[in-house]
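Here's a solo chain for you in structure tokens, the form predicted alone.
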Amino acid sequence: MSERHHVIVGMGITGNEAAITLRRREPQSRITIVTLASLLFYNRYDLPQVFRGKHDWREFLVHPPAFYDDNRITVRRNSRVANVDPLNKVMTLEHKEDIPYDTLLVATGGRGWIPEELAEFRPLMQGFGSFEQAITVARALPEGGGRVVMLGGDMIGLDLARTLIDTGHRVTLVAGEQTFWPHQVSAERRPAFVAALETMGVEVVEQDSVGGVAQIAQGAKGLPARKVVFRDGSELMADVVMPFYGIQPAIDFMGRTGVDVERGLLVNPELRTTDAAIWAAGDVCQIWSQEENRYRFYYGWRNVRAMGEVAAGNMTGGNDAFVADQDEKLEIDAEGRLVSPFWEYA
């Protein structure tokens, strides 16, 4: 048991709350981290702070450096996974390097998702998924307020609408299918969450009224940097086009180990895939429920970050199984403003 090695692919507020789940319950055991990312773990629900100012990639750091060699832990930065071979137990890094795993947990979380007939213009449109991209988004954006054009609108989105408008921009929402995801909206309630949103200051255009997205375009010399043309010939000129329509599960590495799948690892309520040495946890996974007969998606800090507690509690040992810490339910307030519990971060 000293000797075991424990593997985390993903750096976020799951796999960093495993790692340190992880090494309290297990001093003596290895712990690796796999990230994508340059940087080591901070909050991205923290990332509109970029509108405030704050661009020192520092601030944003939830430890500091040394907190994961004082504990033990090491992290293996800007690092893609190829391949994962469950028969083996052996995780192979794209530069061809293998890590050997006793338990391997998943918490790569998920991806921004672009609806297919928007993917050509995927290089015109600006994510908010890093630090790096809430930089290069505050650069974009014109001291004393520019533009955002925002397609979709999910809950990720609107939240950040909520701080760009407070920071003096102007944000057109482009509202379809995927605004307030992964909110369940019915279409009788619908209208009146939109109109919260306009009392919140975002200006709404229906998808459906203008046809829905034709092209992306660079704006001409002299105008805003983006054009939107729209399918009855309408436009909006923005700094800025953002594209929020809710996210995919970042799994792909996955592929060939015959672990289920459906959109994301299916686990059971301890969180375990169906290979006995890998878990899975926070968005990239479906977890079963009993109650409603069917593997569903968990969302909300509050839950990904029990799940990664919860996994590495059943990696070392335990059988607990997850247990929901988020309402789900949209709710406009009595200022007939949006309020929902994913805008919650504590």
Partner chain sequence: MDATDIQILIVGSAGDGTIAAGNILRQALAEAGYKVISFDVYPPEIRGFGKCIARMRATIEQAYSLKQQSDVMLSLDDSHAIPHVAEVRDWGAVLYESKPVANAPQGHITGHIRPGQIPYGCAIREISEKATGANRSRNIVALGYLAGLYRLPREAFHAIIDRQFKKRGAEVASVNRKAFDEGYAAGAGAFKLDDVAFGPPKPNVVPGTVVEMINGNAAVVKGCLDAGIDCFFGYPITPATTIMERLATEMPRHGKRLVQTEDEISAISATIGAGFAGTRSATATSGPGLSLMQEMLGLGTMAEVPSVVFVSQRGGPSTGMPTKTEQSDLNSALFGGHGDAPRIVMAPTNVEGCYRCAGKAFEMAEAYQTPVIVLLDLYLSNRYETVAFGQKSPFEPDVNKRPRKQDLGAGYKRFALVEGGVSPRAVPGDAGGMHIVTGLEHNELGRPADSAEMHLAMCDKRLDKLKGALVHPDFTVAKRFGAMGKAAVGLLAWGSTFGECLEAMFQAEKEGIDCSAMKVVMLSPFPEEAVSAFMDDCAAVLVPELNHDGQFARLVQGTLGRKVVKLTRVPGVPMRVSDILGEIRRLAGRNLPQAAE
The other form holds:
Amino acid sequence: MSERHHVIVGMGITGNEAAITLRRREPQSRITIVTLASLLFYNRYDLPQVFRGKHDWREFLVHPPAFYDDNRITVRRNSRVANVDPLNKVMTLEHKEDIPYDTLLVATGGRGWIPEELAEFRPLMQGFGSFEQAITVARALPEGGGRVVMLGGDMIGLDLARTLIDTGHRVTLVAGEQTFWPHQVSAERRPAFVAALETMGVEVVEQDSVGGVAQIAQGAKGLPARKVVFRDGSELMADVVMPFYGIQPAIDFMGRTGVDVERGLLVNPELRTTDAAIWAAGDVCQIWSQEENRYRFYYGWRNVRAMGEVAAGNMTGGNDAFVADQDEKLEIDAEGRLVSPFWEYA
Amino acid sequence: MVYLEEKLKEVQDSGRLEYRSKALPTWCPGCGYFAMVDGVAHALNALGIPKENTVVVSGIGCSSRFPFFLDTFGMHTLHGRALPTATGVKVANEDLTVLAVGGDGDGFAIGCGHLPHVAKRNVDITYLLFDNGIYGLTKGQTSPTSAKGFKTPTSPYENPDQPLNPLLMMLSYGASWVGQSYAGQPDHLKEMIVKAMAHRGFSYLHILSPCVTFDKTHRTYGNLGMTVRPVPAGHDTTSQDAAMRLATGGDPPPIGVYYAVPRPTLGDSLDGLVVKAGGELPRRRGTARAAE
Amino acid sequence: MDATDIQILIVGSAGDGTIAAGNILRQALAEAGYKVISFDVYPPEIRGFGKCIARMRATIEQAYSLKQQSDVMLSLDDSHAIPHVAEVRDWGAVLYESKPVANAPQGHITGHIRPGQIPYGCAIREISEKATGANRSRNIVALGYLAGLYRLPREAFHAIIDRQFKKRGAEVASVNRKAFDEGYAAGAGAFKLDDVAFGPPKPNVVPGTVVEMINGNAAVVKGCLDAGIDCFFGYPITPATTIMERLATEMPRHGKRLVQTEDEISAISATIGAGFAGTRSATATSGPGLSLMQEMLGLGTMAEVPSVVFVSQRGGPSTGMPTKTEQSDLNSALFGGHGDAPRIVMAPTNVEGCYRCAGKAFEMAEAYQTPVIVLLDLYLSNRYETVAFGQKSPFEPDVNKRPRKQDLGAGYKRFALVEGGVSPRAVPGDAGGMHIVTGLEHNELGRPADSAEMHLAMCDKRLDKLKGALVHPDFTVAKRFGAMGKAAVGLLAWGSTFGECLEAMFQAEKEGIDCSAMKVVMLSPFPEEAVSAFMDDCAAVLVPELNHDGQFARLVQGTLGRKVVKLTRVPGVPMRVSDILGEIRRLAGRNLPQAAE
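Counterpart to the form predicted alone, namely the form predicted in complex with its partner chain:
Below: every chain and molecule of the assembly, starting with the one above.
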């Protein structure tokens, strides 16, 4: 047991929580985190702070570097998993290195989803999934107020919109189906929520009213950097165009493992996949829900952190089921502003 | 002593005395090395080389005391190092006439490693090798040219080694001038020293010079005087092959020019490098030289 | 960061162009206006896959040594680089191939980068193949990435690349330029997370000087040429070989002569032969060669013939560690031969010193008619520094003491016992100057003479005349740095280790320790007065040196009869500044009043 090698793919809140739990439960085993990031674990929910002048990434780190040395957690940064071979319990990194594991926890989370018709404009849009992207957006916005066009408008984007407005920027939301994702908002309640957004200072353009986005173009010289052209011919100028259409599980490398997949990795309530040595936690997995009789996603900071802990516990001999404890309701407060449990992460 | 007085008188008469120093040679009476000092003085005189333009370099040994007995520039260096030192002198100043002198121990034992290189480079110096087949200065030990079976204090039963064949070695190393002479025939020796010095390039003159004090068995004057023979008439001095056959011909040893071919000297080659590199050649006086 | 002080480390195998990349980088940094000190480590194997390391430190003012920790590491071969990852400081950067063909036995480098370091992966091979159609320019692509990441001026690199590859054709130069540019674009596009930042450089402001990025051996060559070297004789030996190689190119251009001899004995013999002939001649070797030269150097002393010997020390004894640095040939240089054979021995402490010592060695050999040994070591021979050279040679072309006409002729006393001991010297070609030099003890005329009186007189002469070297014009025999008055700890050092001593001194000063340092350049004759005065000021004197026995410490103690504290190390690499600093702290503590009880 002491020589066991636990490998965690992904260094978000889930993976990090899992690593800490593993170390607590098994002081001797080897723990490796493989991540695409160049940085150690930082709280992505803090990223809007870059608009408040917090630009030193070291201030975002949740643990100092020594924490990983002290806990003997090997962190493989800049590393992409190319393949997992469940038969031999070996995963291969894109740089052709084989890493054997005894247990594997997939905690890669999700990556921003972009509708097919906008895919070609990806280079002209800015994501907000990492520190680097956040800094890039912050640098792209002119001091003293820039303009951001937000497409879609999931809860991550709307959270950012709050900070941008607070810090003197102008946000125009091109609202559509994914607005408020992952909240399911009924057609009847939607106008009220949109109105709440406007109360909060977001300018809203309903996608349906302009026929959808036709094109995103480089701004002309002397004008803002980007131009969003709608199908009805109308245009929006912006310094930055950001897609917020919700996220999709990042599981490409799991293709050949044979574990069951729907949109995410399918896991039982104990967070194990259909392979006995592979577990999944966080935004990447769909967990069997007895009540709903389906595999479903659970989002939110508290949920994904809890998943990391549960998975790690079960990887080291535990047998606990994940229980969601985060309220999922979207509401409007007394001042007419939106309140979402997803925004509570202090 | 009679011998010495006679030689001094002869030198006086010849007008070559200006090349001789006032120092009295340290050699044993009857030693063939006296003839060599005389031979060199004769050659310098005959070739008209000013004494201040002459550097005689020696190593250690009986023969290496040689420079002290000439009134030229001289370097009495270390055992075996006459040739590399002489090379340095010549490379430094092409206007100088540079002679290296030494014995069989100096040249073919401790200094043997330098021989192929000075020969292949064709440094324009003359190497006079006084072969007495013995270490005379340290009182008669075995040398690299001592005969097998020879008894000395360091080989009290007998010398177990074959002697080297210096002439064959120098020929195979590519020396551009190789000859042999005999101290017992001073006139031949004089003539050969002149020829060797007149050669442009590395010239090796092997001089048989029996040790009158420590070797009473082998190449004594008695033996050699009767048996040396001239290089056969019609010998082709441009044929390395013929020269090597001559050098392996055994007793009696032939004396005369074995091999003589013109070849660019080290100085020529170094000047060539300067030209190749686009540098400017230094001005030289240009030493007068008799044609070969 | 207020002042630029960045150390970059490039690690790869011999086939990766590691040293070539380092060479371009340090030259480009110098071209951009930074001061650079740099030291490469390369394998003993001629070809193959031995480890190569190029290390350089770029600063605004010239640094004296390398730092213990690097700020940036570029890996061109993970298997060699992985053991050096730990050398990079926290928040520093590690640059590597992100798409290797195969991985190191220890795995990919990302498995070894410490949490505090910033990893930068670059598809070096892919970019090289795309840019040049081959992967041969990987080192240049990687260099471009590094330059792009730190926004180093692209033109400086272009200039150096053009200069470097010009001789292999314009095509090669342009291909490498392209490789560099592609790498640069990738680097500039990378998101910079480390805190390494190059501040604006300070351009060279000394008028009439040319700044060169040059290593110790090249500086020696420049010194030789500026001193008007006539002849050089040498036999290849690491780490001195590049002196001969460079001279072989340069000397014919100046109409001068170089001969590769069959061994070191021949080399020194010819050098002394050429010295006797009146020219400025030199040879260069390392410890084993110096051992072979000892007998002939004794003749040089005895015959009073000028010669210059550059000795670049390496790990000894015997064949030792040919590609590792050490300072263990001091005894050999000072006392190597038999008999009482004094000679001049000097050791520069930095690259500029190599130049000065080289040139001055010829002056002194001539002025005092003696062999002069200039002791370098592998670290100094191979380390690069930015040095500002004046356009005119600072060396005297002829300091010979020549005989007067009336002293020449039959009674010319080549070894006349004169005031100061330097007898007027005639050379071949001088009418009336004929004389014989000999290894035998001799009289004033140069004739063998071994009376007790003559031997004593000549021994005195050969020793006394060298004292002139202590007051030789325009030459610093010893110099003190740091606090000038009383000091708790004095660092007394020679050769390349002095750089580390200065660095340690600066750090000690920051810690509030009264620390002073003296470099001793002239080792024989020993500058007793200056060293003694320095020791008077220091409560404790520490002598750090790279040999096992403390050879310099023994010299100081033996000469002055005063105790010093030895700090000896033989790791084959430069001394760690932290080792020196540790000793300084210990000594300072021991000598503090409160600690005295």
